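Form predicted on its own, single chain, as structure tokens, below.
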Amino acid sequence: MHHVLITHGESGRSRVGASRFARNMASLQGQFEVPYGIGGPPTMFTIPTLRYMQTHGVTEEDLARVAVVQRQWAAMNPRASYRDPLSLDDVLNSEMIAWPFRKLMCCLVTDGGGALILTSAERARDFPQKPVYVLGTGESTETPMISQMEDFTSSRAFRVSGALAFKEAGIRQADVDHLMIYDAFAHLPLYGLEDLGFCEPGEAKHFYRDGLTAPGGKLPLNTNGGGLSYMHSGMYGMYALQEGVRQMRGIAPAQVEGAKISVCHGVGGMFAASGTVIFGNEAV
């Protein structure tokens, strides 16, 4: 095998070809979580988020600020679903979905798709597009039930997958120029910053308060606008990877000048699983 085509397509909004979702009541989640009112991602993420907020002094404004910064990046992306300016008041006055999440703290629901080609470094040199190299990868699972997380203020899956990828790539957090963290809801970039080792527990809120992840900041994060403003078809990982590749090629709409290393971090199954991929634009 010499080349791999990785594809993804999903009709998250139009539901074309989608089957009706039926929850398996004999599953662990069906037996031990659904009877207590679980009704989808907004109601699953609330419990750990509230514990995280209580433990680390994170406010509603901090969650709202994540959405505001994401919109600043989306404003520079002509393909983003929403590009109009967004204020803290706009987010905090949007419809309440499930405490503490308001509508503008929740991911979009869109159709979408994408593809990537994986090949050898030697073959990639012959292509017209600038090659992007996979420097490190990591993946991990923690639990199929969010209620059974080891610690509601941190994802073990995040910590394990991130550490594996950084070790394989042979880099440190200080080497990273660009970061993508799957932002299905506004709290996830906060968890990601801490669990990937970019700051100590409880400090991620200051990255947003101080503008460190915003345009012009020292750690550009979710530069396509993310799942909160760019798009989210249901499974967002492909689009995070594509943005990392574009940044490494120097062709992203909101290009980070001089970026050489990009970290793309995904989440699956309500903190249950995680994957981390580190890209570089220089051969090693």
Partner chain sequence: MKPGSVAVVGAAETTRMGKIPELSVIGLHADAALNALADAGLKPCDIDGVATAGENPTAIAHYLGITPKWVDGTAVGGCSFMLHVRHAAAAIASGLCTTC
Second form
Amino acid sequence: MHHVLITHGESGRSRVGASRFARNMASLQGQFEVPYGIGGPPTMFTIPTLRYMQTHGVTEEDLARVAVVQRQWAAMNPRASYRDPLSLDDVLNSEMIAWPFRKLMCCLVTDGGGALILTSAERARDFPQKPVYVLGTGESTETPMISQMEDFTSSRAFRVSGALAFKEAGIRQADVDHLMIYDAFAHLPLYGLEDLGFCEPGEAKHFYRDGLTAPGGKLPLNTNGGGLSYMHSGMYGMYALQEGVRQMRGIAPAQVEGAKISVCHGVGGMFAASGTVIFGNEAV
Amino acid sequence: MPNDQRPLPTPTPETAHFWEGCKAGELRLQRCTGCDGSYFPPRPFCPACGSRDVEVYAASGKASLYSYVINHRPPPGFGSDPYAIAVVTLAEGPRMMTNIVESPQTPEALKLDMPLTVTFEAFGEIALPFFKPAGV
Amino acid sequence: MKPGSVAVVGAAETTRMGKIPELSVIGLHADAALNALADAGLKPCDIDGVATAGENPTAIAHYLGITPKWVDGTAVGGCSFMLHVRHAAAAIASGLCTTC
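For comparison with the form predicted on its own, produce the structure of the form predicted in complex with its partner chain.
Full complex below, order starting with the chain above.
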């Protein structure tokens, strides 16, 4: 097989031609979660966070800081939905959605689509664009019900998927120039940094307190503004991959100078699944 | 909350014992007779070892608060006041999602690890397991 | 898969981003796909593998006029596309197609 096309498109905001979500009260989630008043991802994806915060001394300011930093990246992205700077107070005073999560700690709702075309490295030499090589990948699942997540301070699916990708690529965290961690909510980059092995459990807050993931920092993270400021149509993973590809091609609006390795890590459902792709721009 | 407009579970053959237990005021779990592990949600086999030799038993009803959010945007049927959506750890090990009743729905009142006891509320043919602060 | 044996040669998002009421869901898939094809200098008939989530891969292949020899509709939520890259890379690297 020569050329694979991967497509995504979602009318998350405009709902044009979108199917209605059908609730099945006989499913496990229907029986054991829906009756307790869950109402979409902001009321489910966020439930583990309080345990994480209290276990590791992570504060509401730390969550707000994630949103502030991603808005700094979005400011450099002409296609971002929101680009005006945010202060910690802006985030901490935004409307309460599901305590401790406020509106500006939650993803946007937009429309959008993206597509990728893959081929063998040999064939890639004859194409107009500089090839972006797949160095390693990973995938895993944990549970469709947030209440059944093994450990609310860490995602098993993240750990399994990330480890597979790093092992296949044969790289270590210090080799990573650019990182995308699907940020449907402000706590996800914190979990991702720890579960991908960039730091010890509980230490991810320092990446934000010390500006390591912000413009100018040593680990540029979510350089398109992310699901919090760039776009989020419901399923965001394709956009993490698109930014990874742009960074490897050297054409991203907020280009990381000399980036050679990009890790694109995604979540599915409420910590239900995970996938990781590691890109490089040098032929192996 | 609670009120009688919320969507209710549709029991399936594998979960019938659980919902019958709730109706009878009993929190039922299953455990594997081979590896002795309790598990939730209901399954007719043990997810730890795959054995089909499992039994239903009445759990103690004791739990502790593992985590929660306080939802400020109730969906239809859940009234208009904020309420906690909680996950509790049962004394026997498994976790389940629930609401906390007989308590203010505030961060001050809902402390992680606080001890809880199960209590059942009837909604027509279904009884739902909620948890209240132990000693209430 | 041997690291670096598969590469991305086409990548694009929809022409517009954010508020796109003039395109339906499948239209968004197609707009992005056509942009990625143009980026790669390919036509739909050059594609022989299709993966997608949020739409049925049969629907996408039909809409774009593709006859696939490899199909993946893994749908595990937002990270499905990472899984599609992983699955596609494995298929390409193992040489699933025997004809040109």
